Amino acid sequence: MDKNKIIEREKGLAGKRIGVFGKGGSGKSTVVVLLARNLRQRGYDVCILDADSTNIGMPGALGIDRAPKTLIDYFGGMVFSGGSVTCPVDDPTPLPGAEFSLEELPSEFYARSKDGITLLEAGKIGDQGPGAGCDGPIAKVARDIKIRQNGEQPVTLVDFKAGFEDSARGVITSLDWAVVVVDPTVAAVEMAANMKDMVRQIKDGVLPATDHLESPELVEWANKIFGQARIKGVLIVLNNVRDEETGEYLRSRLAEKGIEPVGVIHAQTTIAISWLKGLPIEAPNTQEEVSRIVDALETAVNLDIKT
């Protein structure tokens, strides 16, 4: 077998981009560090691009003493503020030069921690001034922003905001995998079934709503981005179980919508602590239980490499 093969099958998910989704407080941004920690373990090349608009403590949790400045700001900054990066819902053309390598990128616009991992942040809302609040042009910069490192893929863990909105917005076309973290409410297997239920639908062909377009070019490219969908599943993840009780009902309700979880991060004190203070995540006895999460994604690349 030729020696590059190889290599690729044991690092699948070089070059895959994954966006990971939950409700406020489920516990996604930690699921993103524990998840970029492991992969690095594992000899990958990792970014992680925080494209949680509101959430400004994804540097802290990575051990890193400064935010990167966004990529709003190097694209020419927000459509309602007067900049160029517009919103995928109004306009769905894709952001231009939003491929390229870390090489090229001005070193203000990115951070990396002890461990290796780089942080990219695509935009925050907190300081655009009254008005601005609406971060559609920062959930573009997720759905198109695609990186190489030092010539290589890395492997591309995507932060999304809490809630559904970015997902309805189109970001998952251009994901390779999405996990969803559900911590123990009822809105989070609710998300959960809804996300897999929207991934249905994108890969049955169904195509978005266009009827506020003004114009048919713009139709054209709204369906084009969703019918050339890159998106191959779901992968769903507990968060934040107490104990076995909730685990397991966690799992049942989960069944009843015919999702069956990949693994579980169970709570831990000393993870809330780490963001109350700012510091890198804390998470000690996690090790097996996140390791099996990267098991299922590369069980679930290779299996579609081989289909």
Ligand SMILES: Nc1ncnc2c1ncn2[C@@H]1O[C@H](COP(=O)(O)OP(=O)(O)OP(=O)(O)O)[C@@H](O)[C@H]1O
Second form
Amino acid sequence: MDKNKIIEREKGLAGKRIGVFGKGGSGKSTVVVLLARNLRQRGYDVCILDADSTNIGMPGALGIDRAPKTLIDYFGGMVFSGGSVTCPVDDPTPLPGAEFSLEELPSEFYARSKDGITLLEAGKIGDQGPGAGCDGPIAKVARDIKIRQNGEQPVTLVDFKAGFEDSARGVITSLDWAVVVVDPTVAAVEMAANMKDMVRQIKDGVLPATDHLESPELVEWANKIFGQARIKGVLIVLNNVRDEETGEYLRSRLAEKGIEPVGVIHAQTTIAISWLKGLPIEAPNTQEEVSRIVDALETAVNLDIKT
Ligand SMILES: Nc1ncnc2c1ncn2[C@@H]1O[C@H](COP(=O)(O)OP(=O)(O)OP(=O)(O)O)[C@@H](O)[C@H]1O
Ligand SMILES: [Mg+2]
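What would the structure be for the form predicted in complex with the named molecule, rather than the form predicted alone?
Zooming out: every chain and molecule, the one shown earlier first.
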């Protein structure tokens, strides 16, 4: 009885949107899969939104045979091919119908892994043909969709494409928390600091670039979306760390920038082999490491709820 109560109290992540960022190949998708599994073990309903407009590995990493149809198709296709979904830089207005419940979404637009993780894909640029335009409309889907369901709300983990482009398009504004994955490179350390700074600026009320927008209504929308940003903060996770020396080096470089990572996932040969073969991620020795990261997320959210 008491145990149930504890689990109930700890489910502060239900209904939250957590975006995972980092430089190319840092381990974003790996971290998303490992976080999703841990959250499932804690009794959460979990949705992964694959918002990487290029890579196609997520279904395999979750043990899902067939990728679901993409949400960009569900919402009517990209504007560059005559569809209705626009790029958020040219048109910051919200995507109509973006808040939907899983029960009303046709089943071909999501898939479920054996361990009960729901996967949705925002869109892929590779199937749009040469000269398809830019992937901005896919970022708009990622920015705006809010997945609901009957009963307790799912945690949504958003796996973004590498780098800052989607952040600059405003995807951070609709997240509750951002996780930045830092692999053992100086570029990843720099990116973590930049992301922290970007989120601090949004929270301080810095508005987006709008000089290119001609209509005052669009400028107003862009400012409104940034002005009402939900993002609370950034958590940093080290990944693919081979030895203590490397971990210590990364920690000291981050400390110089006032950053303390919430956890580390060490390098595991099985993880690399899983990605090599397109098989479900096997990471037998990461349970405790991943659990510490989810604890940090829960603590961050619970502290925020209390204040
Ligand atoms: N903890 C780890 N241990 C061993 N190898 C890892 C680990 N994390 C990531 N890798 C290796 O790094 C590669 C990239 O990982 P992953 O696909 O998770 O990164 P990503 O940031 O999502 O990449 P992309 O920017 O291409 O989307 C994997 O194919 C794997 O070989
Ligand atoms: Mg990835």
